[in-house]
Amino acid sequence: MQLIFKLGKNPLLSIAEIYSLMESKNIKFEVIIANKQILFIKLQSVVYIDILIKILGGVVEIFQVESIVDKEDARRIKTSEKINIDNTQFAYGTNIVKQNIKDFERKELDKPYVEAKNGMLPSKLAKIMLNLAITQDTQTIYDPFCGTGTILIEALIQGYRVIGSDISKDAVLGTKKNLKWASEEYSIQNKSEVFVNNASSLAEQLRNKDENISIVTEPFLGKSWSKPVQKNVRNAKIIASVDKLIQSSIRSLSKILKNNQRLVIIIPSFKTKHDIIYLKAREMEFGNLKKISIIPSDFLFENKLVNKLDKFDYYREKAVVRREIFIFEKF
């Protein structure tokens, strides 16, 4: 079986995604091609497409191969169901599935509890994360900044055990009816637990579980900036207790975590007029949690090797606060 996967604005990203998606469902593959805009694989084993593109969160769409004909033959089929694949040859097919974006503006704009002034979470984004955490012993998932609980519903459409906690007695109570939302609104069973929580010390409720916990967060970013942010003592300090708070939050996360299991979080970058400020959270070792690659090291993309990707960017260009998404393991 071939599949061409259409890739996202973060192409890297979105193959990250597939990748540990399918090592989480011991599906083997190899890849054809890889560029900007698409992915190409053979399977060993057959595929529902449709549920794939349900559970990816960076891919536009997939499209089924049947079969390859080069440019000038492909100028004479008359037919939509094709896609350039590196300019001289087409692939064809017969099933093609595309993303849903009204369900991710439905789970953005109707759940009940949305808290927009600390900014939001995109469900995409989170549905991506999700998915670079997950392992194949994964059963739960632990948000410790839960918010408006974006990244637990896509966990509990998926089928896990959510778990969340938030240091706002108010976000833990609009999680909660966000949660029974989407359990409603998605004919799921609502298998969740959240509570008012402190992530910078040890949640003391998930120390001793006997489960294989995977855990995706966005922490508390700092305030929001409308401008880029301006060099002085103030903004110094604020930038300051944002990686304060990561850091110490990422030491107390490792202690949950048991061998093999992943932390999956946004570290922010911070936009002044000519240059980027970078946390030294960004760049620390955090003990025997290791910052891993996804994607293996002889992948080739555009035909040339990618260095080690354990970091990957998500942000619009113009964005003041900027997200960069690391992925780490215990060991």
Ligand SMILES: C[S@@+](CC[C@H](N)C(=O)[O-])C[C@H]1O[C@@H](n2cnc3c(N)ncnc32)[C@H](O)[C@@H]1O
Contents of the next structure:
Amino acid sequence: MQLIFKLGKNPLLSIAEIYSLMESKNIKFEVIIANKQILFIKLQSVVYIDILIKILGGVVEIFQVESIVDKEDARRIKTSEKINIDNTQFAYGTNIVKQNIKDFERKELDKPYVEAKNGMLPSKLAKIMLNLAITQDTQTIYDPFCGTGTILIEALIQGYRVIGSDISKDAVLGTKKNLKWASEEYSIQNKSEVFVNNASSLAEQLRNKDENISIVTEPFLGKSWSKPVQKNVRNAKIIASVDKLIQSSIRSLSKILKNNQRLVIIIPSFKTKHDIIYLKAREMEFGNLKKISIIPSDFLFENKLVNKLDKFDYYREKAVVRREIFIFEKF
Ligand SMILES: C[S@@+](CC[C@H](N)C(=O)[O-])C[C@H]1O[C@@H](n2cnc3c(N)ncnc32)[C@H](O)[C@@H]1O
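Having gone through the form predicted on its own, I am curious about the other one (the form predicted together with this ligand); can you provide its structure?
Every component of the complex follows; first up is the chain already shown.
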């Protein structure tokens, strides 16, 4: 079976998501062509692309390839039944599935509890991060800064047991409401647990848990930043406290992870008028956690996509808060 994945706005992130998903489901594949628009792969087994497209967040379309034709022959094929591979070759196929944008909008707009002041994590990104965190043994997803539960909703829909915590009682109550809403909307019966906790200390509820927990989270950003950050003492203090909170949270969260389980975390950077403020947490090593890129390095090299990959960007150039996604694995 040959498939072409049409990649979203962040092609490397989309490719990493596909690699991670395939690995977690133990689906073997080989890459035929990769570029910034598509990932063209060959699989030994048959997969259901209508299910794959529902799981993936960073893939716009999946195209099942029947044959490859040159540019000349492609002219005779309907636009809806072909996809451009590299301007000289086209793929022909009739089984094509597209991402359901309305479903993302529904989850963002229809859930009962929203909290705009913390910045809204797009459901699409929550889904991508979740897929980057899941391994073959993952049973439970934990978000220690759960806010409105965007990440947990995605995990619940994918069939995982979910645990959330937040320092704010309102966020805990709100996440409970949102998870109840998602369970009803998507007819799910998985278990969930949400409680108040400061992410920098290990929650009692999580001590000595037997299950394999993966952690997916977007930490506290200090405040809602709408304009480029002014360099002054107050902002420097806020950013230093975010840095400290993220560092201490990563240290305490690493205790929850069993070997080979992952922590996928956004570490923010902040745009000022002339430069970018980066957190120290971004460069730090955390004991028995190692940063991984998921995409094999020979793949990156052969396809000349990037030289070094230790994080994934998810922001627009003008954004004040720049989200960088780091994947840690416990060893
Ligand atoms: C950026 S928001 C997360 C938003 C979330 N991804 C969502 O989908 O709504 C950060 C959250 O961290 C919480 N928070 C702030 N400091 C915390 C701490 N020390 N421990 C745990 N949660 C904290 C805030 O209450 C807020 O809900």
